[in-house]
Every structure is written in C-alpha cells, then in structure tokens.
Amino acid sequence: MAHLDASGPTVAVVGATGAVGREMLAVLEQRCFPLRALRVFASPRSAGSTLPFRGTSLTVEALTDAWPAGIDCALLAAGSGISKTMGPKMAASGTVVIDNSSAFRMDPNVALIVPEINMHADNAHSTKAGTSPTRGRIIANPNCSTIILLMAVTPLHRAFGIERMVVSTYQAASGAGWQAMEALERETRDALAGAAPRATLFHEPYAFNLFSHNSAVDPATGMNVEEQKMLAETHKIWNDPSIRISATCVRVPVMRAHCESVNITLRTPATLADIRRTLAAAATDPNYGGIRILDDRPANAFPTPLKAGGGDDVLIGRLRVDPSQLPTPPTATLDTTPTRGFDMFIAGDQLRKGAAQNAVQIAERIFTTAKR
C-alpha cells in the first residue's frame, strides 16, 4: 500500500462495505491519515472483494471471534450487535475500538465524543481506568442527528449558556444506509414512471413524501428513538442535564445530508451580532473550526443539503430573533435587541461530520497527538 507512515497506528476499518465505512476509507484518505497499515473487515459473505484505498485495492477481510493482534485502533460501523459482541474483546487486546453504532453510547464508562466540543472525557475515562492514550479502550461515536446540532449550537452555549431548545429534524436516506438510498432511487423511478406510491424499505412511501423517523416509538413518551437519542446524548456530551431538549425527528426524500431548524432560548440575553461573532469566532478557531455560516438575506441562500453533502463544514444560516421571546411585537430594530430567542437552521453530512468523519478525527486527537 502507498503512503504509508511507519510511525503511525495499524487501522482497521469494521463494516467496510457499508455506506459509513466506505466512507471512511474515503475520509482517512482525504485526510492523509498517518497509517502503518490499514485492514478491512466485513461479512463473510464479502470476504476476498476488495475497496479501493490510496491508489490501490484493499482485500475485505471477514470478521470473526477472533479479533487478530496487533491492530492499534478499530472504526467499528457494522451495527450495534457486532459492536457490543466484538467491542470489548477488541479493548480487552489493547485496541482502541471507535465506534459508530449506539451500543455504547449511553454507558457510563464509555465516553460519548464530538472532538471540538469534549475531547477531554476520553482523557478523563482512558486515565480513570488506568489505561496508556493510545490502549484498550471503547469511545462512542454520537449520532449524527446530535453531532450535527451540538457543532452548531455549542459555540452560543459556551458563550451565553442555553437553557432550552426545539429541534426539528429533516433527515436523508443516508442515514438509514445503503438500502435507504437504494430504495429511495428506486422508488422516485417508480413515481415518475406513473407507480402509485409503494412503501418498499420504509413504513411509508419515500420518494415525494415524508414521515416521522423509522426508529420505534415510545407509547408512554410519544418520542421516537431519535428524538431520545438528541436528548439523551446532548445531556451527556455537554455533561449537563439541565438543557430542555425537544426534538421531532423526520424522514425526508433526500439522498444525504441532514437538515435541522433549531430554535434555542439562552440564559444570558444576545444580541444577533453577537450570535454571529461567536460563530465566526468558532468558525475560525484552530480548536473548533467545523462550521460555516451561510446566510445571505437579499440572495435568500441558506444551508441545503446540497451544499452540505460531501462537505466537512456544518452550515449555519437563516440566524435570526424569535420574536416570540421579545415583549413587544416585532420592530426595526429586532435584530439589534438584546433577547434570549434565536432561531436558525443548519445542515450538515450524516455520512462525513455525523459518522465516519468524526470517528476519524477522534482517532486523530488520540494517534497524532501521541505521536508528537
């Protein structure tokens, strides 16, 4: 294999075939990524075919008990089954196991990382249990729904503390996978085609409609999976269960990247200035960066996820007051009002910033980081 750097980590990458593994080949090539190896695994059933990496082909492996030595960190995106029965034998061998799915997500000894937002309680975890920085141990991968709002949101959060927010969401088919964006294709040839409408994946129709989340609803809460994910892993990221969280979660006919519109009510009053200073300032710093604003008013052009599929940028725009929040009806001079209310609407990759994207950047923040 080319460009290898003998100093770096042996990498495996679990799920290879899936759309968040092959996407990160994809992000470990792109971002020239200092590997000693690279090893890929899938099923059985894809075993002996091979992925393209750095100019030449990578044989898929098949994944079995035995987790083979000598391999420094594993990106797991291979489903929540795979990683709680391979996870922790992974660890226990000394590999650094990231994973995707949200097997371990909720545990309280496993730390749960955006890397701009809370590197640190991988630090605080791998020290807690005793370990090198570079051995044994599990870190999750948040969801891409959530990786995608707290990029956006934690700058203002920092600066002026939030107390509340609503999230709706407009999700692709990539976050469903492979067969999501088959059967979207499939089903958008059939409309145009003069089909009616036929539910081939989902619940519902995909093509031309939408739909509450596919995750199960809870019949006490009325929330999907989704939504208690937002609320649940927002509360730990931040470490502070405080935040009121109200999320609705959407399928929408869109082939990747996801769409938020997120209102937030902070606890110390801003003004819109203010709300767009703090996020060029994120924006642009070396320690956060992973954001860019999109909001141009006169030109009406905002995030979409167009812009945002195959981008590394979460896009923010469409920043403005809730008028809701002020006491008074709305007036020239809202947007120079010191006000608690703020509404905006970000679009972001599910594949890149919200999976495969951050899994690798996390492995940065441990292997590169050592290595000097």
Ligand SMILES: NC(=O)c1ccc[n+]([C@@H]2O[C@H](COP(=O)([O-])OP(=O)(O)OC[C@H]3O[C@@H](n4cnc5c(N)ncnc54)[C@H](OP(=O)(O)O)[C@@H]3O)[C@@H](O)[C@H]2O)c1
Given for the second form:
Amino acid sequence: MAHLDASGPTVAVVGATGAVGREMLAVLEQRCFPLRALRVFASPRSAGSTLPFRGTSLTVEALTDAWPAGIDCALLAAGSGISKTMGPKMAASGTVVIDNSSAFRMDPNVALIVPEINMHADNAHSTKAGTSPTRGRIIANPNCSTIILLMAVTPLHRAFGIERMVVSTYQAASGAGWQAMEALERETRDALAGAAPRATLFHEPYAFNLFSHNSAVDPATGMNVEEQKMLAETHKIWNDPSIRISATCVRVPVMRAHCESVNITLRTPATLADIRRTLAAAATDPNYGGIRILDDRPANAFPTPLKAGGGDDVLIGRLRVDPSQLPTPPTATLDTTPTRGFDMFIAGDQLRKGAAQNAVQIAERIFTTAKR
Ligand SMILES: NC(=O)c1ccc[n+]([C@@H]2O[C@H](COP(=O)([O-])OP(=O)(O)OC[C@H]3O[C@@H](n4cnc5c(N)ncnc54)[C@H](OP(=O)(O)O)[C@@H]3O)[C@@H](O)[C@H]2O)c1
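Could I have the structure of this protein in the form predicted together with this ligand, to go alongside the form predicted alone above?
Next comes the full complex, this chain leading.
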C-alpha cells in the first residue's frame, strides 16, 4: 500500500463496504492518517472484493470470531450486533475500538466522544486500561444527529449556558445505510415512471414523502429511539442531565447530510450579535473549528444538505431571536434585543462528522500528534 508510515498504527475498518465504512476510507485518505497498515473487514458476502485506497486497492476480509493479533485500532461500522459480540474481544486482544454503533454509548465505562467537545472524557483510554481487560479500549462515537447538533450549540452552551433545546431533524437516507440509499433511488425512479407510492424498505413510501424516524417508538413516552438518543447522549457528552431537550426526528427524501431546526433557551441573556460572535470565534478556534456560519438573509442563502454533503463542517444559519420568548416582540429591534431564546437551522454530513470523520478524529487524538 502506498504512503505507509512505520510509526503509525495498524488500523482495521470493520464494515468497510458500508456507507460509513467507505467514508472512513475516504476520510483516512483525505486526512493523510499515518498508517503502518490498513485492513478492511466486512461480512463473508463481501470477502475477496476490493476497495480503492490511496491509489491502490484493498482486499476485503471476512470478519470471523478469531480477531487477528497486531491491530492497534479498529473503526467499527458494522452495526450494533457485531459491535456487541466482537468489540469486547477486540479490546481484550489490545485493540483500541472506536465504535459507530449505539452498542456502548450509554455504558458508564465507555467514553462517548466528540473530540472538539469532550476529548477529556477519554482519560480512561490509557490510564485506567489496567482495571479490566477492555476498560478504556472501547470508545463510542455518538449518534449522528447528536454530533451535528452539539457541534453547533456547544460554543453557545459554554458562553451562555443552554437550559432547554427544541430540535426537529430532517434526516437523510444514507443515515440508514446503503440499503436506504438504494430504496430512495429505486422508489424515486418508480414514482417518476408513474408507479403508485410503495414502501420497499421503510414503514412508509420514501420517494416524494417524509415520515417519522424509522426507529421504534416507545409506547409509554411516544418518543422514538433516535429522539431518546439525542436526549441521553447530550446529557452524557455535556455531563449535565439537567438540560431539557425535546426532539422530533424525521426522515426526508435526501440522499446525504442531516438538517436540524434548533430552538435554544439560554441561561444568560445574549444579543444576536453575541451569538454570531461566539460562533464565529469557535469556527476559527484551533481547539474547536468544524462549524461554519452560512447566514445570508438578503440572498436567502442558508444551510442545505447539498451544501453540507461531502464537507467537514456543520453549517449554521437562519440565526435569529425567538420572538415567542419576548412578551411583546419589538419587531424593529428584534435583532438587537437581549433575550434567552434563539432559533437556527443547521446542516451536517452525517456520514462524515456524524460518523466516519468523528471516529477518525478520535483515532488521530489517540495515535497521532494531530489535533484535528
Ligand atoms: N449511516 C450513517 O450515517 C451512520 C451514522 C452514525 C452511525 N452509524 C452506524 O454505523 C454502523 C454502520 O452503518 P452504515 O450506515 O454504514 O450501514 P451499511 O451501509 O448497511 O453497512 C453495513 C456494513 O456492515 C457490514 N456487515 C454486515 N454484517 C456483517 C457481519 N456479519 N460481519 C462483518 N461485517 C458485517 C456490511 O458488510 P457487507 O457489505 O459485506 O454486507 C457493511 O460493510 C451502524 O451501526 C450505524 O448505526 C451510521
């Protein structure tokens, strides 16, 4: 393989043929991650097929129970079942596991990391690794909608304190893997050919439609699993269970990149100028970055999935005061009125910052000297 670096780790991508796995290869290549070697694993169905990487091709290996020795880091993107059965085995053999599934996110022994926000939570990774064979060797990547949300609002939480958030998501097909992307394409083609709407993968037709997120709905609370994840994972990442969050998660017929409408209530009042200044400072902060303000009112130009797709940054726009937080909203001076309520609309590529890029950034922090 070209561009190998003997001082780098040996990395395995597990689930390399999937939507996230393929993106992991792209991100490792684009970020020039120093690799001693790279191995790619998937199901036996894909064994022997090849994937392009740095101008050459990698042969896919079937994942078996026998995890090979000598792999320093495994980036897992093969679903929570594989993570649950294979993650602890990999960790016990000395591999640092960075897992994209939900298998370990809420495990109190597992750090749930967005590097810009809480890399410090990974202090178990090396220091406590001796307390159990796997402790600290499994790190969880948060849910994609949660990562995108927290990248946009954490600078505001740090500056003014966020007391409450109301979030509505507009989630892309690729968030549910390659089969969902194929379903959207197939159903769109069929609809354009005149066929009646028909659900071929999800519980509702996908083309020219949108529907409540496909995860299971809790009959007791009415919240689906995606919404529950946004609550629980935000509390864990911010280490603050007092934040009040209400989420409505919706799947939309977009191929790539999730959008979110976000309403926040701050603990300390601020002006819109304060909000813009804080976000702009975070966008250029070498210890943060990864966000970009795209908020052009005269041009009606704001974040979209197409603008966010394929990029590293979470885009933030539609920044405005929430008039419902003011008893009698002063229409002429709304922008300059200090208040606790603000609205925004954000977009981020959930295959990149919501999954592959975040995982590779964690690996960089552990195995290389790169900061971002
Ligand atoms: N898609 C997203 O935006 C996103 C975001 C955050 C987190 N995640 C999480 O990332 C994981 C992967 O999601 P995805 O969207 O990439 O799914 P996907 O497109 O369906 O890909 C699944 C991958 O898992 C592999 N796999 C399936 N069964 C396997 C087995 N028995 N042994 C080894 N590999 C096996 C598949 O290999 P074959 O090709 O051989 O079947 C494929 O490479 C999931 O846990 C998901 O929740 C996804």
